[in-house]
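This document starts with one chain, in the form predicted on its own, laid out as structure tokens.
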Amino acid sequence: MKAKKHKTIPWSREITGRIPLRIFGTFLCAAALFAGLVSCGGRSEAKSSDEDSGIILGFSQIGAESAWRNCNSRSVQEAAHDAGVQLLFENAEQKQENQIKAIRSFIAYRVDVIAFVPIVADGWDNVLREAKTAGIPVLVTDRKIVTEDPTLYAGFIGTNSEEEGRNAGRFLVNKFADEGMKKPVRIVELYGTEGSSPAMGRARGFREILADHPEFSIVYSESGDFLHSRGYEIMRSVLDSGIAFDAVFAHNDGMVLGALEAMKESGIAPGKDVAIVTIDAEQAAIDALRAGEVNCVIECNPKTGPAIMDLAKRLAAGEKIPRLMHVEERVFSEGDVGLDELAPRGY
């Protein structure tokens, strides 16, 4: 099996009356017939607590591709319930067109605030202009967007993808320096969804650190779309092609866990024969770190629900919010004291 050709990725881009809630699903199905707004597939979900704040939040999630993503969705849903926010939750099933339809359905329903996780950075200006015209503030979360008009959204809350990439680069530089290795260090990179801000940011930050260390080189880089199965397939292809490498940098745990399976099938001891660095800090990755199969796990905090609800309430009240907010995150490395005492990750 031949390895796919290395791809060049543009890393430099940065990135008054409502329909009653109980009949929202019926409204969406009818609207889809004449406006193509959403499909009536049972994906909409409304939640409210006994003490309803009166605020309705439309939230578009990109999918359920990983334990991290499912935790992120649970965090939003549970926080909405606790805050008394009525939540219209839409799963886009990894398709931008589904997210655009969901946002338009939220506009038609006249929600108080819209929040969404953009699957890719580009292509949002038209639908966000519609939200602005309707007077509905928009909060971007987890992944950033590229837009011609920054006033189309109120702010962003999520992870610092560039710093995550820098942390990955720093770990590898320090690890090989500590081991006294002077020879070239060859890296296989499994990057995320093309055009997504985490993939672009993590790649930029990683390369920023390596730029000062010419002995490090990326010998192979391919998108695994943040999927476990793709991580396995790409690593299987790399191994079959005979490409030699000393380290793996994966943009998320799902891909690296798939890559570990492929390496072990080939008799390679990950974490020992090859240095492994990954991002997310799912429980499975922490377990692999404890077992010595992963050398560094960089946290990407999925538990943003409470902060999103606080920001949604402020936006609904007409308040301004910060344009850029990053959540707190940690780095877990081999040899860390207290690694075995870490509380369960919950994802």
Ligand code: AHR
Given for the second form:
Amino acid sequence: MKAKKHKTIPWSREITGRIPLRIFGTFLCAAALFAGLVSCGGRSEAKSSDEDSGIILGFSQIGAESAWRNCNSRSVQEAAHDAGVQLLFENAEQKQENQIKAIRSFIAYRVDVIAFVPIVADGWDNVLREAKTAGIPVLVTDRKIVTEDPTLYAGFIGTNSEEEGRNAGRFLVNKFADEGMKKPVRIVELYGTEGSSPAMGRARGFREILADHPEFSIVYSESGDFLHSRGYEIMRSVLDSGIAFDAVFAHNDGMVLGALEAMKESGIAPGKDVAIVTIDAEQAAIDALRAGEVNCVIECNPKTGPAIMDLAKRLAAGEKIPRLMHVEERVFSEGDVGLDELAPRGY
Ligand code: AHR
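For comparison with the form predicted on its own, would you give the structure of this protein in the form predicted in complex with the ligand?
Below, the chain from earlier opens the complete complex, with every other chain and molecule after it.
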């Protein structure tokens, strides 16, 4: 496959693939119509090469807050290239307003399909209504939205945050039971971005499991925004304020890796003095699991690019897609057979 060029147009920071000819073609069409030469129907003006699917996908990513996120972006970009899908890729730098702007530009550009990772769950109805009016199908990915009108998007593909939280809860309950460890168990929770579906889902799933085990309690919970630096800061201030705890549940590896640094600085041996559970399964967290500094890593699968391209093609062809598609995810725990032979994670 030939390498495609990266080009820039004013409203888009990054484009992978050929420049869409639609807008330019519209002007040509108008001129030709005026001259009575051709009839303008659909998008025949945007000629595809053999390897092109002829599909333009507008993708709004939330940013680059974690190694997980960067892998997710790479997966989408590489899959678009491999599938011959022209990708208009926008990075919102953690701002919902930037995502809304990006989606509006995709609509103005008349892309075939829009996909986006909603940074928070609420506040999408207006812009999605605009996409619907323009007849552009929308795929929600990685994070979920809350809306009273389910017709505003075609489907969701991504992780099952509730189940990730449940798996974290199950691990802690079983660990403390199996090892006959002391109770009560006091937990510090580092949760993700306020109002985001993974933060809400993971918190909900975790609490669902703990609800049957009153000897477990969350003694401190704060949002670290999925950031390594915030994980460090929060743990530093928890330790400085003298809060006692037996376990840490972090909603992502970035935050846990920051927290491990703070604990080690204070002479705490994470994974031994304190049980550590985290979500994502970045290479660094798997390495920490192998080193005994983390006890359980729950996979959150970022490699959804190929599935997104497949769904984009189906939507562009006018097909229906399933409403809810959860990707497969594993749980890696201390003592698992084959941990040392795990293939490199790629993020
Ligand atoms: O939405 C998925 C979460 O966002 C990942 O767990 C986290 O690392 C990312 O930034």
